[in-house]
Amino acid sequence: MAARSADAAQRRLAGLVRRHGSPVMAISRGVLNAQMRRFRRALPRVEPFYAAKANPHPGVLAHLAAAGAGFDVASAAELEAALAAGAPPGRVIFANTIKPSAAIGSAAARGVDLMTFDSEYELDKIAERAPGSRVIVRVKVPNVGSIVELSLKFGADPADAIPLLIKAHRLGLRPAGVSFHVGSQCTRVGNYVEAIETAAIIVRDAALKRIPIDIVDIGGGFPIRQLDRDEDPFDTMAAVISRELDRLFDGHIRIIAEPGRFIVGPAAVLLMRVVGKAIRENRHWYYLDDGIYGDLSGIIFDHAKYGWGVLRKGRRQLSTLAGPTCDSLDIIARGEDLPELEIGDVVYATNIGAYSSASATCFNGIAPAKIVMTQ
């Protein structure tokens, strides 16, 4: 049964390359739905605001908007894309704490009035360009063990949260809540527990000072399994997070989150063809039609690891995969156990929907993969 299923999957992948050429990234609507259901089931109190930066493809945004997701946007362009996909302005949070003044004004003009900040300078800009907006203070929290640390660049010290919210009120803004981010691909649930406790202290202090905040944004960072041998800790972590939220926050506190990778990462497969072949370092090198400067950019920018599949059988040997550009940085993987491949053979990577096409370039004039939405 498993063998038949695997054969059917490989035939489907081969069919995608025949129809669309290569490189091609196929994003499954069914997997997007499954990840949304899984998130909502594991964290029933938490409203997902999809982090558009993970993959802003219009097909992804439109599908998630139709599924009732909110959107976390970091720029005026992402904001416009979310609205064009069908998201109502009330389901969008401008969650970059450093925004150009023009982008703040654009958001306000489009009816998006929920924004994050972490400094007085940002409050001044918001008060000037979007008076009366609801603002959420982002605080710095531990990112221990996360693949990408996000508290190096963002987040006010927790001790400064209340003075900043008071300053927001004095500027005519509406203090709305507190947010944090535990770091990307976080597998240490203690990061969330500590951050939630910090947020709870700020919420209690705000209530004592009659600052009526009612939103806690627990950010993103929810992990996915990238390699088949990896553990999948999400459900276990989510159970702990859910208990802490219920323990520390009354029902009137609205809990939102910004999952990006978790929603879109498992939904995509990238298919490439071998365009060149050589013997170097006493092993086979295979040059693919996508690479580090394209949709495998997550290897550099996101510290991502991918498992590699092929549509050919045979005796396996240690091999190297490289991209198509004329830069020696463009080496994808060394020491991969692969059958001997020929020019035109297909190599693919799964769990590659997040931080891949979003950061791809056209270096050397080589375009990134075509993106297709599938069932």
Ligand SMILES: Cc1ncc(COP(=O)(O)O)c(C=O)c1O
The other form holds:
Amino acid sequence: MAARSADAAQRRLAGLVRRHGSPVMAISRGVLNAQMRRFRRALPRVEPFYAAKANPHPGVLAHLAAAGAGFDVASAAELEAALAAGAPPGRVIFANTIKPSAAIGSAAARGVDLMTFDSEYELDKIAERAPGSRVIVRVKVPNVGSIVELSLKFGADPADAIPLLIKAHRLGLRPAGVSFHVGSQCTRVGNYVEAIETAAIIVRDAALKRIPIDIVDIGGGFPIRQLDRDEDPFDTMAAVISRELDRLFDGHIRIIAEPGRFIVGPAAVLLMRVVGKAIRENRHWYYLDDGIYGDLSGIIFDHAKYGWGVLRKGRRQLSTLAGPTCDSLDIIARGEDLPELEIGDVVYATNIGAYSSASATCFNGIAPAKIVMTQ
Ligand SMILES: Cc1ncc(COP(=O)(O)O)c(C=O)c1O
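Coords for the form predicted together with the ligand, given the form predicted alone:
What follows is the entire complex, opening with the chain shown before.
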């Protein structure tokens, strides 16, 4: 039974390359729905604002907008893409704490008035270009063990949160809440627990100072199953996060989150073809038509580890996969256990929806993969 469905899956993958050419990234609407359902079921109090940076493809944004997601955008271009996909301006948060003044102005002109900040310089810019906006202070929280550290670059000291919110009020802005990010692919629930406690202290202090904040934004970071590990920690972590949110915040506090990887990571498969072959140091090297400068850029920028598959059967041997550019940085995987491949064979990577095509370049004039939305 399992073997038959694996064969059907492989036939489907072969069909995608025949129909669309190679390289091609197929993003499944069914998996996007399943991830949204899973998020909402495990965190019933939390409104997901999909982090468009993870994968801003218009098909992904339109599908999630229709499913009722809000959007976290990091730039004026992402903001335009979210609105074009059908997101109402009131369901968009401009969640880059450092924004060019012109981008702040264009957000205000498009009716997006919810923004994060973590310094007083940013508040001055927001007050000038988007007067009256609702502002959320982002604080620095532990990112222990997360695959991508974000507190290195962002977040006010929690002790400065209240003075910053007071300054926002003085500048004519509307202090709205507090946010944090525990680091991407966070598998340590303690990061969330500590960050939620920090946010609760800020909410309590704000109430004592009569600053009317009512949003807690718990950021992104929700993990997907990693291919080198057996466990899938999301549900266990989400149960703890839910319990802490209910314990620390009464019903008038609105809880939002900015999941990126969790929603789109598992939804995509990238299919490539072997365009070159060599034997070097007694090992087969296969050169693919996509690589580190293209849709596999997450290997560098996102410290990603993907699962590899091929459509050919045979005796396996340790092999090397490399990308199509002239740079020797462009080596994708060493020591993969693969059957002997021929030029034209298909190699695919799974779990590759997040931080992949989003950071692909056209280095050497080689275009990234075509993206198609599938059922
Ligand atoms: C401000 C902000 N929100 C949300 C995200 C999405 O994080 P993740 O994909 O880990 O859910 C990021 C990722 O860098 C981010 O910087």
